[in-house]
Structures are given as C-alpha cells and as structure tokens.
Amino acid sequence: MKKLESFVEGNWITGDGEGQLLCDAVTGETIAAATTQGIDFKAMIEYAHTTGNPNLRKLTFHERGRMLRALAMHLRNHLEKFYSISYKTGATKADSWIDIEGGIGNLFSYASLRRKFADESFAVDGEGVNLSKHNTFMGHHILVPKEGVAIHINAFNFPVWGMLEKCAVNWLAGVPAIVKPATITSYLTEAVVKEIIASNILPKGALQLICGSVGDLLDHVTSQDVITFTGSKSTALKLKKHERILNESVPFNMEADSLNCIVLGDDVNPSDAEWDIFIKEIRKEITAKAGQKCTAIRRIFVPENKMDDVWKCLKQSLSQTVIGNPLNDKVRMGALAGQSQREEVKKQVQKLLASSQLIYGSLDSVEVLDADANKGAFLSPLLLMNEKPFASSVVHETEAFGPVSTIMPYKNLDEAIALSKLGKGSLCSTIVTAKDTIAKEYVLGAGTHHGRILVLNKDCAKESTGHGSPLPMLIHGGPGRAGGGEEMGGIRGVKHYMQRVAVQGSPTSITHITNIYQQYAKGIETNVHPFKKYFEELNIGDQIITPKRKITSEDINRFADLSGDHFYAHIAATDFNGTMFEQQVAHGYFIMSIAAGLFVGSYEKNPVLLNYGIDELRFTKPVYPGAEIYIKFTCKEKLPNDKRIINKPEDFKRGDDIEKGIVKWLVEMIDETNEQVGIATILTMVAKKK
C-alpha cells in the first residue's frame, strides 16, 4: 500500500502504521494512506523558527516576490500532472481549474503586490506623525515579519488553492509555512509540494508538509506564530481553545463554512436579463466543485410573488446537469469528494427536510455518466423551498456541504436583508438588481453580517467573476459564523504575519531606520546634481536648495494666458473684499511649474529617463506677486522597476531594455519668509548604471 509522505524538516519522511485510507471518489479505489504517526512536530516548528524564517526574512520584499513569480512559473509547467490527481478528488475540469490555476494565480497575484513595497526586508506603514513644535521629534510605524512559522490548516475541498492563497501571503511578508491539508485529498497537495520542493526556488524551510493527524504540532506553537483554520465551525472552536494558542495568545485566522445567501431584486422580471444571471448564478453555485464550497450559496431569498417562476426555472436549469465521471467531457458535475462526505451531506439534508421540503433531485438516487452511482460519491443536486423562513431556526443554522440550497420567499427589501442575517455572519452574498438603489439599500443593510457583497447585474455579468469567487486583492472572510477572520486581501493579508511598531525619534533617526527620507530631517549636500546620478548612486537624503526665483504679477497674467485658467483670483482687478486672498494670486501649478524649472535646470541628457508622476501635490499657502520662491529638492525614496518580460517581440516596447529604478524626490516649495508655499512628491524613472 503507497503512503503519503510528510515533508518534514526538509526531507521526505513517511509516518508509522496503517494510517487512514485515501479513496478515489469517482471509482471508489484505494489511492494511497496517509499518517504522522512518529513525527516529530516540536521539531518541524523549531526548524521552521530557525531555518526557515531567517531565511525568508533576509530577503527584501521584492525578493520574496519575484521568487514567488517563479515558483509559478514552473507549478504551470506541471498543470497536467495536477489535473489527472485532481479529478480522483471528484472534481471536474472547470472544478479543478479553480484549484489548481487558481491557487497558482495567487502566487502571480501577490509575486506583483511587491511593487507596492520598498526594496527592504520590512515595510513602512501608514504616514509618519510629527510630535513636536520645533519638528524635532516624531514618529512612524513600521512592519517587521514575525519570527515564528504560519500553520494553515486547510479544508478538504481546496487541496491547491487552499495552500497557495495562504503560503503566497505569508511567504511575501517573510514568514516560513507548515502546511495541513484535509487527509481525503491531501494528495493532491502532496504532489504540488513534491513539485515546489523541487523546484529548489523556495530557500531551505520555508514550507513543510503534514499529510495526516496533525498530531501535538499546537502544542509547541509560540507567540510569533499565526494560525489560520479553513473548515466546520465545530472544529475550529475546539483548536482555538486549545491552551497553548490561548496562553501563548498566539494569533488565531479562522474561515469557517458559513450559510451564504443570494437576494433577487423585487424589480427583476422573467423578461429582464438579470433574471437569466440570477437562475445561472444560483446553478453555477450549486454544482460547482459539487457544492462543497465554503463559499456556495447555501439560501436563495426571492419576492413572494415570483417563488413560483423562480423555482421552476431552477428545476429546469439543474436538470442539464450532466453528472458523473469527470474525465468524461459531457460531465459538468463530479462526485463529492468521498463516500463519508456524501453521508454527510445526506444527515444535514434530512435536518433541513424537518422544516422545508425537497422539490427537486433525490438523496437516493442520481443519475451518472461513464460511472457507477454506488462505487462513486455521487449525489444529486437538492433543490429545497422553505416557505416559512423566519418560523424556522434550522434552514439558518444547517449547512449541507454539497450540492444543496434553499428557496424562501420574502415580502420586501427589509425582509430579505433580516434575512440575509439570520445565518449569523457569512463569507460572502449577491444581490441580483438592475436598480443601483435596491443595490445601496441591500449593501448597506446586510454588511454587517457578509464579508462580501456582490452586486450582480447586466452591467458587469459577463466579467464578473461570479458569487463565490474569492480574489487575492479582496479580503476572505466573513463575522460570526463565518469565523472572524480574514484571509488575503492584498497588503493587509500580508500584516497579519508581520508584527507593527512604532518608532520615535528625530527625523534624521527616523529616516535611517526607514529609508524614506522624512520632512525635517537633516539632508545630504552634494556637489553634483541629483539628477545626473545613476539610480545606484543616488543616496536617501541627497539634496540641493535653488536660488530664489521673485514671482511677478506678469508671470502669473501669462501663466493664465497660457493655461487659459482665468479663475478670479488669478486676475488683477478682482474685487478681493469677501474672498479668502488679499490680492492676485499665483495659480498653484504654476509654483509648481516654477517649481520644476528651478530643480530641473538645464542639462544634457542625463540618467533620469522621465517624469513618472506627482504624489501628494498641496498648496499651503498663496503666493502673491513680489514673493521669492526656493525649492529643497531631496531624494526621498528609491523602488526597483523590473525589467518586463518579452514573450512575443511585437510586444517589446521602446525602453523595455533599459535596467532601471523609480526614484521619489521630495519637493518643498518655500518663500522668503522662510514658510512653506506647496509640498509635493515627484517620481522619476532613472537609468541604472550597470
């Protein structure tokens, strides 16, 4: 009998006795077993404390991203591999596309997300404060990855994407990954590993593997890590009692199944277009991955008057579904992913039947193609109607993990969004309405109780990527039930494994540890022209202050003449009396178009390749005719701008050969007085040398 191995202080180790047995869903074979008997999980923490995570923290975060850009690279390379051991799962192709190349795209996703970070080990959060009348004194936060290890314990029905969305989050910020997938289809993670693994791109213990029990592995957990949970409720409560997470306060991401809803508008009609989205959606979210989605819709709440039409539009829709072998192309559902789960879903279908009644498929019989219905762990999709929803607890508080949901009916927009959550906090909802105001009543209403809101209509349908489609940029998560938690979401998905701290000190102290130069600091006199330096030769601080320049009442009447913004304060004879300026005043872009002429200079081509952009543009105070103007010109920040990758050479584009930076300067316009006029940050794309 072939067993599972566990990828354990970087070798692959295999567990001690019998273990659990592994099943093909849609024949009912034996694939493999699985256990962690004789593992040592005290061991696999520590090595991931003092191997592991020095490792990733070392690297900047646009190291961390390019490596993740690679590793999904080569993972696509592999994809045939994945999908023939996905489809033992019961999943179709479509089903496991989701998965696999989904789980993948997370990597690309966050491998991008780097761009949204310095080139350092640490990022700045937030805006510094100052905290002092002479601007001597300030503070600033920054974000340090933490020393610990991220154990994600994973759901059976995501064996890819469950471990990508999380690991490409906390490999980003630096943090080394334990992995625990669901035993019944941990081998279809086992073989992605074995890939990442050899892949050799990830430095030595940045992943580790348990296919199994998971053991004593919590433990030994510490304060610096974060645990995240994907799966039932009841499981995640009794983990985050555990008294080591609570003693150690050991941060604790939970993502629980949830009674997902989707609202019909009372102003969709049969006729409408949105009407057709609706009964596609619903469709959709219940055969997809054979309805074991944390994310699937779980009740369907629509206007009173339209449960008839609607329901018997559902019943034509599902009864299209070809079901059965997923490697048969007719196949547009597959099994679920075993005989217990099936037995599973059938328990929770019979609590739902105490209070609603089945109207569509059957819990004993389905039928399949290229498959037999007994070996497999097939099941009918279940249409159910409650027509009593706020008479019945359980339709609100059961969850049937598989291709099931229920129809109720509602009266009014109120209705439906008290509804909506009575299932006590879910992950995500969709409200289907062609009326933006329906939409905003809905949205504001029920968010208190979704972590996500889909407004579905004509307008975005066909590019939407549907109800229960999480996305790496957008948080995944949801309150109550749904667990609290939150997962991916861009840049805060990565702070979860980083630890905040403020720092106060001088701005000078402030903008060494950062490596931004902050407002007040003590700058870098140079005798040549920043903008004659390579952008490796550029040094935070770097800085020159111009000559003055005196601002006349004729540069300001051209300046509107050139513009041809003739805005009353910028023409002489206005009647000033009543308004917030004493005489004509000087338009703001032209302080800083005057600005750029005085920090420019006239030079011969140089390294800087090009005006990127200005940031954070402000005019402080006006500038009257007869004011001198200076500028303090320092370079504020420096970001790495990879090289784009050419695939086709019609795409290659003037400059894509060319190796270099994005470069920030800090530009403080100032006048005679010594006061500040206008603050801007410019961004400049400058050559490297090499």
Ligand code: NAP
The other form holds:
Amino acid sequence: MKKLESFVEGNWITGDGEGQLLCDAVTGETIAAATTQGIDFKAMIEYAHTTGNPNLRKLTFHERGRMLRALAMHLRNHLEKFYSISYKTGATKADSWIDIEGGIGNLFSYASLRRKFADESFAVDGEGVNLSKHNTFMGHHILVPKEGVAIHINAFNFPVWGMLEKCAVNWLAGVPAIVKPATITSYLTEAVVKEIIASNILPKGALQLICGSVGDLLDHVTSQDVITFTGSKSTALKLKKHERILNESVPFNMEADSLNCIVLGDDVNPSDAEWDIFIKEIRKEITAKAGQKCTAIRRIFVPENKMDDVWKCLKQSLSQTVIGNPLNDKVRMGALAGQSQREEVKKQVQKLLASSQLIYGSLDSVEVLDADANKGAFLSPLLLMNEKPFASSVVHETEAFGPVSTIMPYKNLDEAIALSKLGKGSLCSTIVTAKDTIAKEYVLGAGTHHGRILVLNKDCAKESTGHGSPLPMLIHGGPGRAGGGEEMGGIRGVKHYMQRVAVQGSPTSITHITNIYQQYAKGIETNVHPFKKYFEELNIGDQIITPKRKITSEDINRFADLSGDHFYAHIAATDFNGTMFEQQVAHGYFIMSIAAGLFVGSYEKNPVLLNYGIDELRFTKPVYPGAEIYIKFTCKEKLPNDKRIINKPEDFKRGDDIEKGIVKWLVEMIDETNEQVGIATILTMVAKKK
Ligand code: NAP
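Condition change, the form predicted on its own to the form predicted in complex with this ligand:
Zooming out: every chain and molecule, the one shown earlier first.
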C-alpha cells in the first residue's frame, strides 16, 4: 500500500505503522494510507523557527511577492496532474477549478499585492502622529514579521485552495508554514506540495507538510506562531482550549461551521431577471462541490406569498443536475469526499427533518451517471422546507455539509434580517433585489452577523463572483458560529502574521527607522537638484528650499481665466462680508501649480521620466495677493516599479525597456510668515542609472 509522505525538516518521509486508509470518493477504491507515527513534531516547529523563518523574514516584500508569482506560474504547468488526482475527491472539473486554479489565483493576487508595500522586509502601518507642540516628538506604527511559523489545520473540502489561500499570505508577510490538510483528501495536497518543493522556488524551511494526524505538534507552539484552523466547531473548540495555546497566547484564527443564507427581496417577481438569478445562485451553491463549501447557502428566505413559486422553480432547476462520475463531461455534481462524510450529512439532515420536510431529493437513493451509487459517496441534492422558521432553532444551527438547503418564509424585511441573524454569525449572506433601498436596509441591519454580504441584481449578476466565492482581496471569515476569524482581505491578512509596534521618537529618528521622510525631520541639503539624480542616487530626506514667489491679484485673475474657475472667492470684486475670506484668495490649485514651477526649475532633460500624480493635497491657509510663497521639497519615499511581463511583442509599450522606480515627494507650501499654506505628496517616475 502506497503511504503518503510528509515533508519534514526539508525531507520527504513516511510515518510508521499502517495508517489511515484513504479512498477514491467515486469508486471507493483504496488510494493510499496516511500515518505520521514517529514524526518529531517538536523538531518541525524548531526547524521552521530556525531555518524557514530567518530565510523568509530577510527577504523584502517585493522579493517575496516575486517568489509567489514564480510559484504560481510553476504550478500552472502541472494542472493536468492536479486535476486527475482531484477527480478522486469526488470533484467535477468545475469544482476542481475552484480548488486548484482558485488556489493558484490566490498566489498571483498576493504576488501583486507586493506593490502596496515598500521594498523592505518590514511594513509601515498608517500615518505618523505628531505628539508635541514644537514638532520634535512623534509616533508611528511599523509591522515586523513574527519570528514563528503559521500552522494551518485545514478542512477536507479544499485540499489545494485551503493551503494556498493561507500560505500566500504568511509567505508575503515573511513567515513560514506547516500545513496539515484534513487526512481524507491529503493525497491531493501532497501532490501539490511535491511540485512546490521540486520547483526550488521557496527558500529552505518555508513549507512543511503533515499528511495524517498532528501528534503533539500543538504542545510546542510559541507566542510567535499563528494557528489558523478550518473545520468543524467541535474540533476547533477542542484545539482552541489547548493549554499551550492559552498559556502562550498563540493567535488562533478559527473558521468553523456557518449557516449562510440568501434572501429574496419582496420586490422580485417571477417575471423579473432577479428571479432567475436567485434560482440559479441557489442551484449553483447546492451542487458546486456537492455542497461541501463552508460558504454554501444553507438557508433560503423567501417572502411568504412567493414560497410556492420559488420551490417549484428550485425543484425544476435541481432536477436538471446530472450526478455521477466527475470524469464524465455531462456530470454537474460529483460525490462527497467519502462515505463517512455522506453518513455525517445524512445524520445532520435527520436532525433538520425534526422541524422541516423534505421537498426535493432522497436520502436513500440517487441516480448516477457512469458510476456505482453504492461504491461512491453520492448523495442527491436535498431541498427542505421549514414553514415556521422562528419556532425552532435547529434549522439555524445544524450544518449538513453537503448538497442540502432549507427554504423558509418571511413576512417583511425586519423578519428576514432577524432570521438571517438566527444563524448566530455566518461567513456570507446574499440579498437578491433590484431595489437599493432594500439592499441598504438589509446590509445595515444584518451586517453585524455576516462576514460578507453580496447584493445581487441584474446589473452585476453577469460579472458577479457569486455568493460562495471567498476572494483574496476581501476578508473571508465571519463572527460567532463562523468562528470569529478573518483570512485574506488583501493586506489586512498579511498583518495577522506580523507584530505591530508603536514607535516613538523625533521625526528624524522615525524617518531613519521607517525609511519614509516624516514632516519636521531634518532634511539633507543637496547641491545637486534632486530631479537630476537617478533613482539609486536619491536619499530619503534629500531636500531643497526654493526662492520665494510673490502672489499678485493679476496672477489670480489670469489663473481664473485660464482654468475657467471663477468661484466667487477668487474674484477681487466680490463682497467678502459673510464669507470665509477677507479678500480675493488664490486658487489652491494655483498655489500647487506655482509650487511645481518653483521646485521643477529646469528645462533640461533629467532622470525624472514623468509626473505620476498626487497622493494627498491639502490647502491649509488662504493665500491673498501680496503673499510670498516658497516650497520645501523633500524626497519622502522610494518604491520600486517592476518591469511589466511582456508575453507578446505587440504588448510592448513605449518606456517598457526603461528601468525605473516611483519616488514620492513631500511638497510643503509656506508663506512669508513661515506658516504652511498647503501640503502635498506628489509622485514621479524616476529612471534607474543601470
Ligand atoms: P474537522 O473534522 O473538524 O477537521 C478539520 C481539521 O482538523 C482536519 O485537518 C483534521 O485532521 C483536524 N483535526 C481533527 N482533530 C484534530 C485534533 N485533535 N488535533 C489537531 N487537528 C485535528 O472538519 P472537516 O470534516 O475536515 O471539515 C468539515 C467541517 O469544516 C464542516 O463542518 C465545515 O463547516 C467546516 N468548514 C468551515 C470552513 C470555514 O471557512 N468556516 C471551511 C471549510 C469547512 P484529520 O482529517 O486528520 O482528522
């Protein structure tokens, strides 16, 4: 019998003993055995701490991001192999796409996210805060990668996505991972990890894999580690209460059972486009991955006068689902992951049937194509109806982790909101309505109880990513029953693997630490105009102070004519009684424009390739004719700008061959009394010397 291997301390090893047998979900045949007996779990954690962590934390965000991109491209070359193994989990091609290519997509998304960070191993968080009257003392926040390991304990339903959606985030943060997939489908995770390791793209120690039980792993975690758990509430609670986790205050992110719901707005009628959108979304959620999705719709809330029409349409729609061998192209729903999962789902459905009735499907028989219904873990889609949803909590608390959903009536929107909350916290909820007033009331009323809410109507349905799809740039997680956790969410997720430190000191010290110029820090006088310096030659803090320019009423009149902005405050003849101003005031944009005139100061060609935009611009004091304005112009931040990947010659754009970076500049606009009248951060693209 083939034994699955675990990847431990840089080596592929098999555990001792016979292990747990893993079966093909479609044919019931044994595929492999999994055992971790004899594995030294303490050593795994130490190896991650002493090898993987230092190797990753020394890389910059941009290096880590490029590593993720290379890994994603590598894995894309092995899709066929992954798909062929994924069928054994009962997944159809479409299901496998979510798992495999969805997971790889996550790597790409997090790779691109590097651009949101400076090319540093740490990150600066938010804005600096001035803490003193004379501008000599301030505070800022920075994030440094934790010195531990991310331990991912995953559920059986997404053996690839479950790993990659989490690892993409901890790797970008500079932290290694130990992945423990659910044993039953770990043979697919093993195949993907084999390719990851073979690619040699990750530094040593960045990834270890456990195929089988975790033994005493959790006895050795430390406060620098992060545990993320996806699975059932009962396991989650057992692990969360682990003494070592409590003693060491180990962050424990929990994603557990979730009774997600969909609501049909009472504005929607059978002849509306939204009606079909609603029916289609439910069918998709019941049948995709045979309902084994943490985000699947378990509860369907419908205006009471539309119940009959809805369930007739749903029955009709579900009857078109071809169930069977996922290798057959006609099949739309495959098998559950295994016989034990099927038994568990049936058990949960029996609980639901105490207060609901079965209106579509059968618990005992299922018609399958190209497969043996007895050998494979097949189950028919099951639609239940509960006519008194406020009378029993079972339907709001019982998760049958398969193709099962219950339809329930509501009287008005307040009731729909109240019913959605009876799930006591879910990952996601959808409202289908053409009326944004209904959508707003639902989102604001139900928002406290759901991690994500999809507002679905004909305007967005075609391009909608759907109720059940967690997305890398949006948070995935939910309050209460859903575990109270948060994953992904763009840079929000990265921060879970980093320690936030508040740093206090002088603006000059904080500039040095963050490598971002802070207002009031000492500037670096430079004889060479900073626009004459190449990207590599620029220092953070390089500063020029320009000569003064006197503002005249004629200037303001000319700017008003040129721009067409004849706002009354810029017109000398205006009666200024009752206004915010004493007399004709200069346009803020005029001051910004003369600022550019003062700091650019040269007609010669120089390494600045173009002006890229303005990040922040504030006008802080009115400028009247006679004021004399000068500019303090300081190099604030340098960001690398990766070359675009050009696949075809026709994709080449002018400038693609120039090596360059982005430079942010602080522009302080100051008058003759040395008071600030405006402030801006401008961006330029600057050529590199090499
Ligand atoms: P599970 O039985 O709770 O197992 C989850 C993970 O925990 C598996 O890797 C399992 O490993 C491991 N585990 C079990 N006992 C453990 C222990 N004592 N110490 C350490 N690890 C242990 O859940 P499942 O059956 O895989 O998944 C189905 C459930 O997951 C459903 O209830 C579903 O709601 C939930 N789920 C939630 C989300 C979400 O994001 N909220 C996503 C997917 C699934 P073994 O396989 O080796 O036992």
